[in-house]
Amino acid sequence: MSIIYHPEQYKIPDKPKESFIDPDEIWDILNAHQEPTREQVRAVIAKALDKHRLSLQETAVLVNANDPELVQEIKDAARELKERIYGRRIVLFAPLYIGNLCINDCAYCGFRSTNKKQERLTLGKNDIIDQVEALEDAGHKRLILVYGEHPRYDARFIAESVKIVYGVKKGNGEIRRVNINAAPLDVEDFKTVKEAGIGTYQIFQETYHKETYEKVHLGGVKKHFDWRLTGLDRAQEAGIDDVGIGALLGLYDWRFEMLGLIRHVNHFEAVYNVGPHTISFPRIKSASGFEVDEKYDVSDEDFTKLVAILRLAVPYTGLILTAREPEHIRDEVLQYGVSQIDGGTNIELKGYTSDKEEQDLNQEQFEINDNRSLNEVMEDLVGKGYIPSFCTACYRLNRTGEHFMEFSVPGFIKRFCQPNAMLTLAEYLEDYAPVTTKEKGYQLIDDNLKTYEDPKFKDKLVDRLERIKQGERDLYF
């Protein structure tokens, strides 16, 4: 049935913080840099390869570069920059949907309050335990919990569900990192969630174009553009310095959204001295009762280009690509800058313990296009020379926020990320991998060890790898 609540049930001040997004400014910048010269594009690429953040104007130069040769140079540069900063590791996670009750009426979302086809469900404690055990049985160590926007899913509810997840241990399985995708909160509520030990708190603006935002958000608290835009400011004020932003590509012109994301990054760096930990850029997909409008469709060609531009524009920010995208697109953009993907994804409520083979959009938020199991994704990554990683070391050693920047900006993060990725890969190979995956995985580890440049660090890494084979777990640098 349709579930509708009034936004007054949420704490929204009469005058939220002023928006830092000026649509006229963004369009003026895009229009001022149309048809850039080869020299201009290559100068921006050179700056990015020197690990400097790009300005809005410089990003606009790359966005407006349409010559196929220049686009390929952008992609080649993104590939080079990614490997110089992050090495060959790819972080893996899984989404776990906790509840799909929602007071919002967002035209593009299967959870919208007026969608009578959506089957509403909220996981109880035992349901969460069952789902987490299934995820641990597959080998997962990192989850993102997803909630509809509803009074039931308040800060206490989120915090309690996080604690339940962390408490589930099955065999050698455990969840070491719980991220959150949920409604914007006020400062005190963010503090409550922080105390539960969360990792990243994600809030996607969906579109940075306010006029479009108001057209697609028809009711509920989410229709308040500025309240959502400043949500992660309140998270920062509550002490959550690990935040994730995103735009839903296809609601408005992708070029505008790109500069909106960069402006959001600029805002965080100017006010809090640290950028967002991650950026997401999902393309809009069909959902229960909703068909995609082709007016602002983002082609595969534009999508692969924009991923490369993001990597050049924000070299030290994690880029997340989800199973919304099909396998062949995921394979391509992994090269250009993506650092995190999901694997073995099921976004149906109670989906990880379900025997269903077909997606049911009446029980899901949107359509996914990569249905491979976690091990299929792992084996594919290993076969392409990537090191799958479940590492959570930075978060537990307080290498987040400004501390993360201290390590990542000089390039030191590669030194930690790659060996820690090997250690978590070894855990997976020992505990969950079929024989063929295990053989390929250890061959990849051996190949990487042969080219290791720091002999003393290599000896420590080899020692930890051997200890994992002997049964120790959760070893990291």
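For clarity, a rigid core is taken as the largest C-alpha set superposing within 1.5 Å between two forms. Keep in mind the model is a prediction, meaning the values are calculated, not measured. Numbering follows the first chain given and starts at 1. Compared with the form predicted in complex with S-adenosylmethionine (SAM):
- Relative to the superposed core, residue 24 undergoes a C-alpha shift smaller than 2 Å between these two forms.
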The other form holds:
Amino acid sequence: MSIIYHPEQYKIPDKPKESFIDPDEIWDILNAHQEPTREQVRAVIAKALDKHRLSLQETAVLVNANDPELVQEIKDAARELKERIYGRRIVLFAPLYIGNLCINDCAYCGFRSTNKKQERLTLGKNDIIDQVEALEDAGHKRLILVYGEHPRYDARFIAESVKIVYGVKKGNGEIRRVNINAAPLDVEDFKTVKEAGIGTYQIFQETYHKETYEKVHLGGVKKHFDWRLTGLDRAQEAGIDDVGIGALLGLYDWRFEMLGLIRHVNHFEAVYNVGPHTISFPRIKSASGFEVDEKYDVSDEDFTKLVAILRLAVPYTGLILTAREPEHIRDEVLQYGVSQIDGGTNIELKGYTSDKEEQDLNQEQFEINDNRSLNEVMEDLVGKGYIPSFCTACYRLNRTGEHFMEFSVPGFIKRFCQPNAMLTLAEYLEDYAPVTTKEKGYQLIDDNLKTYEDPKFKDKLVDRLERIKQGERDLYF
Ligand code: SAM
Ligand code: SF4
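The form predicted in complex with S-adenosylmethionine (SAM), contrasted with the form predicted on its own above:
Every component of the complex follows; first up is the chain already shown.
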């Protein structure tokens, strides 16, 4: 295994795997589908509603549809597809920042090496335990661990922190799935991290436009576009088939990034026969010493439209939205197919045990816009008829490709996802919810139980819910 001491010593081959992104191809496709006709847009929407994956060309048709009536039709179609296929379950998680040391110089990030104002911190074992206990006390079961890129955060360090997190059990609390957002590794190092039992390994390409990429990644390993682009290929080679991709919106034209994301999905499908588990599309936010450049600003209108397009274009991929977005945007795009959100988020190092109310950008990576507690988010979701879920069943039963199954296996959502969401919601209501949330939550569970017609299955589900009330935990289908 490589131990990394200095940027120059990172194992970046002279010629990393060939890039599968061709900027001219993407621009040609976007330009060839400018001002699509109503018929063209409607034909693409109809194809998506028929549960077909969209091509780059078809995605470009939707991206270029600007007539407000057609945009509304795209959003309505995404809402319909989401309701029809995925139902009303929303998976909840929280980010946990492990360390903000970083050798890279990403212009937009508070953790960049040249930002001398940033207070640097790496959580030790006891710090991690304290943070995880606080997260368990709030009711969390799924975390994503976030790291800067630094010799100290090598594969063994990452694996060790994952193991520490899994080992923390407070009361009925436990973390059942740990995802990772960290720098790309080499194959051997990915294997080390995999052995710690991770869920998804997420790497955002930030921008698929190489020229822009090189302008904003000014130093460190991350300035190598192809090393990062092929990072998740090395993860696949190491046996990590559960990967998440993403683009940081606001660095370049969002329409290009959309096609970049779809091209990345195509690459995975072609080479590994399975698409990425999740796609993230964070909009860039102010950070310590960094103000967002308006040139590539993605308006709310474009942002909500692009989420709807992603739902239609890659119907079986999970879509993640984070607390970077304010409540009203989260509410809107939840309807179009976002399947995972964070709740009760704090991105300050050691933030989950701090009682500070205001964000201090010198202690955090960027600004967030949804400061609600996990319970506030839960109560809001329940009030709107969504079933918040902490389910980790597929991953633990080795049912990989879960989104694909949700999407393509008839009855999968009804048989597995929805009941498991109800079971994890019941655990939350028993262990962590105040009385008002508990009442509303059980009402929602009862309403959903009524939709189960198969008496045998319904009995099983009712029995498990009852066992949770009696104190059993971690029951799932
Ligand atoms: N250091 C690792 C890396 O760069 O991949 C992993 C973690 S980094 C802390 C996580 C993600 O935060 C980055 O991939 C980037 O997309 C996002 N990010 C960085 N600065 C941001 C900003 N100012 N606003 C919104 N998101 C930002
Ligand atoms: Fe470091 Fe990641 Fe921030 Fe870049 S985005 S400065 S690599 S933490």
